[in-house]
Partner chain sequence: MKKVIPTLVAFITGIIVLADFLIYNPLLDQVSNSLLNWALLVAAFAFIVGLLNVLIVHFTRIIKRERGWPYSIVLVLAMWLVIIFGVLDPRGPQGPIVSWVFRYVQYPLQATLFAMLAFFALSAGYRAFRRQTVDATIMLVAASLVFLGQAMLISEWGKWFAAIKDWILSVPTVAGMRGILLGVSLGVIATGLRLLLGMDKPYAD
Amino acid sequence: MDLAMDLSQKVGLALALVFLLLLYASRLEVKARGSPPLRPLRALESLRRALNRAIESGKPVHVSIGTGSIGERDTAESMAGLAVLGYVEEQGSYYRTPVLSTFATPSTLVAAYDARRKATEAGGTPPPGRIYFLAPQKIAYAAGASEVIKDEEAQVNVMIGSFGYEYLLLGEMTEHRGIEHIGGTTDPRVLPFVYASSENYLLGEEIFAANAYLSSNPGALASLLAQDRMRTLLAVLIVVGMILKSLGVIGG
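Output the coordinates of this single chain in the form predicted on its own.
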């Protein structure tokens, strides 16, 4: 058992080292060649167009990163949502478009204020709109966010992050009221709700690419390249391992 644990730890450390090397190489590549070609993500293109329409109309944009928190198992999804929020806040600062964001946990609330601070530094003025802390309970959060969207007459609803069944409540409400809706999450149990309630969606790991697509930040682009290359490397290793095992070169 100890030997197995030691082996798994060594493999984990080796993979982490390989990823860091790939990340470093990707950062050098982005610095030397600029932004790499990225396949189109329809949801992010729709987000840009929706923001343009909100800017023209002067109506608010609502952003929800879900009911996850920072520092727990759904940290990655919450950070992906915060990256999208940062982009929307920055556009709101540039073009004086109201941005409404709603939260269910204190840790994401604090991160949202930091995103607004950075947007203010980039755009020169604080973006109009409000940041709401609603409730940690999923059903209470969904009810509160629905009221915010209706009372503030939001034109666009963006929901990207960690969601449970509350996604369906918010998604159905925006669909019923004819509000433009962009959604995305990683939970397989929630993905059918995303697909059913929105024509523009990010499925699974696509939400982690949003920061690189929207910001063109060299670090985010390098991370995206490194992740793709790491996945390719793992797929190759799995195939090679299966072939060697079928040939009897390695044991079971």
Given for the second form:
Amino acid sequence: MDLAMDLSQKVGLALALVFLLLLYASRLEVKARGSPPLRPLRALESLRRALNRAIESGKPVHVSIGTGSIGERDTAESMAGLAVLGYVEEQGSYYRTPVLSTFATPSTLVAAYDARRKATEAGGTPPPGRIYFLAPQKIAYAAGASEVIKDEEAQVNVMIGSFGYEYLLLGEMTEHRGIEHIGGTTDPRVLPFVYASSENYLLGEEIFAANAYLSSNPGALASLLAQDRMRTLLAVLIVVGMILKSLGVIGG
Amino acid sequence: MKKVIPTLVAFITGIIVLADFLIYNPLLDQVSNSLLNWALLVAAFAFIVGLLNVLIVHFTRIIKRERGWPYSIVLVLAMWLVIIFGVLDPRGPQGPIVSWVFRYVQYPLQATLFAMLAFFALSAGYRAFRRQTVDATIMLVAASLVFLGQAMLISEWGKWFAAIKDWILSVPTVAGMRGILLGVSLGVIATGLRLLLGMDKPYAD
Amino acid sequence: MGTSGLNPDVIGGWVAFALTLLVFSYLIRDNPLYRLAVHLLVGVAAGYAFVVAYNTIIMRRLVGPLLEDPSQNAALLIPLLLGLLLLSKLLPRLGWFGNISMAFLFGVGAALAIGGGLLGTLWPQLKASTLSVNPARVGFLTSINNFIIVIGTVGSLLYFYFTGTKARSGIAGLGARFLKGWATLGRWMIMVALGAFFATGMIAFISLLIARLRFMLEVLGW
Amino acid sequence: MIYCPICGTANRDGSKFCNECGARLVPQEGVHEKGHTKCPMCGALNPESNEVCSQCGARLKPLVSIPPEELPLEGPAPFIKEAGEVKPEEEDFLARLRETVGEEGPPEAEEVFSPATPEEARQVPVFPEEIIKEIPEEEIPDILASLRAKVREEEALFAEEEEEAPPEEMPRVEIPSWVTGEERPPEEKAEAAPEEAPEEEKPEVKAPPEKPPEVEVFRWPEEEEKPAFAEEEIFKELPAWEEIKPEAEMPPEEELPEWLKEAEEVKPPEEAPPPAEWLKEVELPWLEEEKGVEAPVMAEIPPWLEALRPLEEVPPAAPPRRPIEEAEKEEEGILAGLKGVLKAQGAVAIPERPAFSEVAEVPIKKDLLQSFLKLAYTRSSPPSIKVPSRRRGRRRYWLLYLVLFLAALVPLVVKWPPMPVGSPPSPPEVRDFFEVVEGLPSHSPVLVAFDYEPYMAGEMEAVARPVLTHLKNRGCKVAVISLVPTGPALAQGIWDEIAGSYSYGEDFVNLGYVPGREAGLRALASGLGEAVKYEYVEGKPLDSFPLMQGINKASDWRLVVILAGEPSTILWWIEQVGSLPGVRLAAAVSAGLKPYVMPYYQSGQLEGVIAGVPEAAHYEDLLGSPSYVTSFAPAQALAVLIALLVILAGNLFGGGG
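Please show me the structure of the same protein in the form predicted in complex with its partner chain, now that we have looked at it in the form predicted on its own.
Next comes the full complex, and the chain you just saw is listed first.
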């Protein structure tokens, strides 16, 4: 069997294996020692608070997991959004608070039905509120979602997942309508608008932490720990690489 | 059983596709490509779920006369018109009616909504920079310099601003963006690995 | 415009013009006409997406090949089966069969994400970030720029630390302080990047706006 | 800068409430802030443990707690009254609320959710050590002891309430273990359950996972630098909970030695109160009893009430808000305190109970108090929800919009002269792009990828036109392909316009849409035939076109030009195709992608870059035939400048919203 690999693939494999080991080690560590201290993420605190208000007011919470899909490269972002959706759905099920969610791609729509089923199992009753499928075209989705938010008089708009510029449309329209919003995505192009349109923002990879912060699921916590160790490793690699390159030890 | 099969399916397909990234092997390549192709096909089936969702949701809205229900009528009618003409025409989206709708309805609407982002960016920026924090100030200064570098097409100052802009775009911006991208890739990989290993099972009820 | 009467393109132009106006009317205030336009868009877009999925994916890539040459394309029965299983989600009892299809999608997606993350982002960015800062090798200015890039990249990476440890006293504490300072620097770099992205994004939006305005002027024959 | 005690955010000096979490920043008199109590009389900051002000001797801590049921009934705070009156529109809302209260106890829910709680929990470990350190016996104990003695003599009547008295103090010092949210003392659970509908407790029990239990805090500097390393140092000294506990229990012991001793002895019996007994007492009789007590208590505690009042003296900064809302805001502040009260009861009660023979009754009362209080507060909150303070009047920015709109429109309408050719030098990446195309031998096959969604067409068309024009002028043979279903049509339209007359299949061919994005590109990388079987316009096989003769793999193109509107597509091309040997890539992208592609340009993976309309104008300039884009440019430049000015002006001179 032909198993040729080039340098980047070898490095990729090595990094993947290291990551896997770190993930496993962190899992054990979290099991043994519990949660590590976590940097507070304001947006997630705000999410809790906003949910609270929605529960009190009985108005719906709108959750958008972005315009990504499942089965393509933005799956991870969609999963981060789905984790938040799952959390909100669960709360909605406990406290009978309507949870609206809107979807741009049909594969995420199916996942959303699953999330609702899970929430129903956990909380006993399905959360009130609808699941909307809009349209896969990003801007159509964003405009449509903001109409749903308006019609259903949502109290909070949570947008966490894979977004392009359409984030700005959705975010600003909810802002204009006086609805609180909390958002985050990974695309650096969109981040300034995430930052600008709401004070409750998650920058870049912070959206992947939502699962751990909200659910304190040990697997998710372990993954945060592993990510941080990997981060240290990368930082060291970059600095060492810089030194070696400057000294002419490695190519360049 | 109900949990094991899906977990296995996710693991096996995932490993094959991932292996194809990491190893050059014609057979693997072929298998992986067909998996990707299948994923596209399977996801297309989900459109039926989406279609049903749209119908059910909007019919309920119309029947219950919920707020904004007349718009639901517009939405459902528009959707059905496109679907009927698109499915009946063997050329599908290239058929005359669907492509007319695309060119003169969908495209201008989308393009105009995108054009509105100019205004929304303005109002968002107007608010954000007023936070008067160190962060917002740095952002404002960087944004202003890039603006000037791009906008000064006419004046002689242009080249100075252009030089500053180029430096910002190619040095600190690259640094900040790389940090973000590297971090994001860590999050993405961790999420993916968790899923492959079955630590996360978003597919299991 | 011309006298071409019922030319669909001319009508189309005016329809597009009207719809553009409807959308822009939002800027004055949120109004029913704008909402009409948006719902029209969502309906049309959903229908169009369905047509594309049906025509170019299901028919051309699945049903077509299966009907044409069943023996050659027998493998396509698997996605067909998976697709049908996905639809079983609509039935409450058999819903779990659909999980297999979802697991398949998640598996493929996770692998694409990992592979893309490793080979598309992590490794190339890592490689690109290890820059020489030796002035003798790359020149004085470049070495400074490279140094800023390296320090900034690491700093902005460090900024995202989620977990921490209890600070220790002495040298370890000093290390933490140093890292914290570095991360702050990184945050500033991120903010510069955000500022730059803000500006470039805004420039793009303005171009789109101008293009729309030009289109409207064109229809008006300006 | 004022740092928020709850979330640590830096707020502007003079701020009354935290910008982030809305917590009160200006300490209410008599209320603790960061381990200190501000004297209501002279304003001096006292260590939290002080019972009287070290400056003026004023009492800092009430001798008797406010009987909480007094709040709703007597109504010293106006908001509660109002809350009661709000009925008209809120009726259904209230009904729903009641329902919920009955069913699942939203107060509990609130407690579980309240972000304040985790914060509190986290900060408890942080601050106490300071407090504990400062507590040292120096000033307090003797005064305290004497005061206490006095109090007890005078107020034997109210001694009962006294146990709940020091609400703010208690949570910090005495009960760390379950303020953390680790566990409730068993008795509490036992009491709570029967009183609220038991099944509905479930959610509550399930909910906790949302809070990672023993989460501690570390921070990066958020918006601004924080007071350097306060927390760290704290951690240094007192890392663990367990260590705090013993110390925390010390002060009370010193102050009230007899109590505690007794308490410890009697604890066990109380923990298992026979439920049957107290269930009888729980309900109404008790409430009535409390009502009776009210009046005298009121008379006795003015200082306390005074301390509570600040609720009403709402910062003048927020006049438009309805009083209810203010009250609600305040309530948050108070609520923290109140929660403290409530939680403290259990712990405080333990030592005190022995003083009264009825062991079981006390905790029950407290629990009822708790629920009653919460009920009252939840009732008072709905009105404020109707008009959340965040709703900043649905701002409209129509004036800003108008300015920008005109800035873009006017130059187009008046047909402002095109920009003078050649004024500023073109950026190097644009010149490189130009040189690359210029250097192509005539009749070179070039692949152009139209990878932008139609909504980006307005901008991308302006970028694509000069490039295609240049390719055509150079006599290149252009094939277009797209990863976006709508791309081929856009490409066809532009080419038809630019080229005028051309021979399809010889000068230009439209390869159509490659589905599957990355997968499609990978197929394309391994061989053109894998990805594209038929051409777009006529649907014929590729071989039948002269242009396609001899082109089998990606490197057979002399140049691949990517027209991208999204970062992902350009990255796919660079990764999948650009990495193949012999492939030359150049990118013409949306302005927003410029920072994305610059690194690839610098690393040589892209041989040239054009980003957005301004650079496309440069390109046209280099071409020497300013036309399409250049007519765009003045409006573009003006609009960008105006946008910048608006933002700057808003930032520098703008006042409130």
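Positions refer to the first chain, counted from 1. What you see is a predicted model; the values in this text were computed from it and never measured. Whichever C-alpha set is largest while still superposing within 1.5 Å between the two forms counts as the rigid core.
In the rigid-core superposition between these two forms, residue position I243 carries a C-alpha shift of 2.7 Å.
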